[in-house]
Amino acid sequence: MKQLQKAYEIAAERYAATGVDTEKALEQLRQLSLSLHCWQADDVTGFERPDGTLSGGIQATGNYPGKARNAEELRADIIRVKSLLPGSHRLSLHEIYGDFGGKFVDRDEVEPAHFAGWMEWAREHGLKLDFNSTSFSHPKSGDLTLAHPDRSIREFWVEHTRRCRVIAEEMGKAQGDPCMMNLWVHDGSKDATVNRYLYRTLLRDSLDRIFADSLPHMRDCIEAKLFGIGLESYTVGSYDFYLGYGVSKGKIVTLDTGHFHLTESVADKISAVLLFVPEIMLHVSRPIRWDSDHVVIMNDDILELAHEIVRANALSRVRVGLDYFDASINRVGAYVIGARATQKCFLRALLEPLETLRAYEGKGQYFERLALLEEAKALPWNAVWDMFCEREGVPVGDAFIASVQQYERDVTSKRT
């Protein structure tokens, strides 16, 4: 402790000479709460059927063994997850990862009593939840759901849609806070397509019969994706589509670092959305080549995004959740490797001596403030991302590794 508190009496006194207020840094961080996605811990099957197969332009690789098969393992792995992360964070749920106690519930019969076991649980956790309509992995999911020429099919999915609106009502409304529902599908095709504008007309009018209804206890996230695989060649819902019924409709627009082209920067489209949008809510993930969901970490691309967010002092208005699933590592790992590396980016951009290079920017000083950004990326924030965790009481540095290896050797070593 005295060496962390030496470090990081150090890391403070050089921050001050730049005009950076780490104690604020770090308070400023504290209120940072990421949506931790459920998914990682079981490849994105959920409690639906027993067979799990995922469909509909998502693919989860690897086969690391120890996943978990039912929601008290899913839970147990979560609440491992928790306690190796400072802060306190909200954890995002997926349909098809309901109570449904052993018996099929179709989707468009859905309802809260399916979830009110999430709830208790969140609630006693400290937890708050987000919630996910489920397009994917379905009989009539196929390559079109809300944008389906078969009214029938668009029907059920629209049910579907409206149920999860009052699920996401109903978990706001428990936790005393506005539950963030996310609303995507995967609607494309494989190949040549001559009817763009009638499948995004029928998603439209789809999308404005399911927001009917104004609910007071939750947010409604529209995303967007580049496309999906066996629909590289055309997506209905893309970000062309939402951003522009996101702003029309006044609705959250959902940015998904990996459902973007490689070349694109997510970073620099948060100070053009945030204009034209209540809110951004941010899926965080790592695409290397395609959208494959890889653990996040402190690269670039995360980092800028960060950044981004910090200096348009848009913390309050953008929502941080993860969402990648690699099933090729352990999963409990998975999860905290890349919430840390999230949380650390953020400390990074609350920790720029921002103002001082606002004030070189304004005067034309680009030499300046080219060599302060560069200066900026050696300063001593390790030693107080270090503090942060030993006053939040979770493992300093990698100690979290340990603890993992434990969690696997008691607990996911045994599932088979």
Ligand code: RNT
Contents of the next structure:
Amino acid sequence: MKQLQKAYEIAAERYAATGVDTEKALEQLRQLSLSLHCWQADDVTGFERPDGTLSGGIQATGNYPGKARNAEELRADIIRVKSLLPGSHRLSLHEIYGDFGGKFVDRDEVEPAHFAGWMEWAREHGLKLDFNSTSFSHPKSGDLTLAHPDRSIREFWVEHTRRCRVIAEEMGKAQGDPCMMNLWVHDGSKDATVNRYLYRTLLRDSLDRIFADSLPHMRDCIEAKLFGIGLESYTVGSYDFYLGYGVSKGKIVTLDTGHFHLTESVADKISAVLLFVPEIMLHVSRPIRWDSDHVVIMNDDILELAHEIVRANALSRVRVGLDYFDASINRVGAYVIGARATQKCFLRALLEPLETLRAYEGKGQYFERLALLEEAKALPWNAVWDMFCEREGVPVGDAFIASVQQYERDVTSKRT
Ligand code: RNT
Ligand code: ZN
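Starting from the form predicted alone shown above, please give the structure in the form predicted together with the ligand.
First the chain shown before, then all remaining chains and molecules of the complex.
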């Protein structure tokens, strides 16, 4: 403790010299809740069918032992993860994670009652819930759902998504805080299509019907992407499509960091998009060559994203959800690495000597601006991070590794 305290005091002094208040940064970081994705625990399988396989252009690769096989196991994993993260966080559920009691409940039959157990559990553990409709991994998923030219298939998915909004509304009401409901559908085409306009018209019309009722305790978020596996040539819900929809209807746009061309900057979108939509939902992920959903680490992409949010003074208008699924390593560990990396990126952004940088920029002192940006990278942010963990009563530094290993020995290694 003494060393940690000393290191923090030295760091605080150095930051103060650049005009940054570390205590203020820590307070802001404490307020930043991540929306933890439930699906890293079980490779996006869910509990709808015993033999559920993942479809919809997304894929989890690896077969590391110990994935959660039911709600009880998933809840236990999340509780362990939570104990290793500073701050207080939310949990994002997909519809296929309902408590279906061993009975098959089709997507157009799902009800808030199927999530009563989750709501009770969440309340007990001080977690707030977010929600997602699920278009994938179903016999009616195919290549098209909400944009399907067959009216009955489209109806099925409209009904599903409307029901999901009602579930989100109940969650929001129960927790006294709006539930963010994310809508992503994989609709697209493997090869050249001559019906781009038709499918997008159908998707727009389906969305209009889904969003017809205004529900005060939930918020709609709409997520675009570039392409899916097996759906490489065309995505109905492209970025342009959802940005247009979101701007015209006042919906929250979800930016998944894996859903753009790899040289496109998601960070640069923050200040543009926030001028025209109420809020942004992030899906923090790590694409390697494609939308591979690797575990998030502190890389330039996420650092730049966090910096842009802080520079835009937009922490209150950006929701930070995680979205990755690596089945090749310890899954509880994967959560902790990605969540802590995201928090560290935000901490570094909060510690940026912004006033000084802006003063330089205002006076056209671009050498000085660049020099300080470079120096800022090496300021002792890690001592501030350690202090954050210490104060929050969670393992400091790599001490969380032992806790994940212990949990593996006691719990996940016994799941066969
Ligand atoms: C898929 C989207 C979507 C999913 C989750 C499971 O490319 O990113 O957000 O990852 O809904
Ligand atoms: Zn996503």
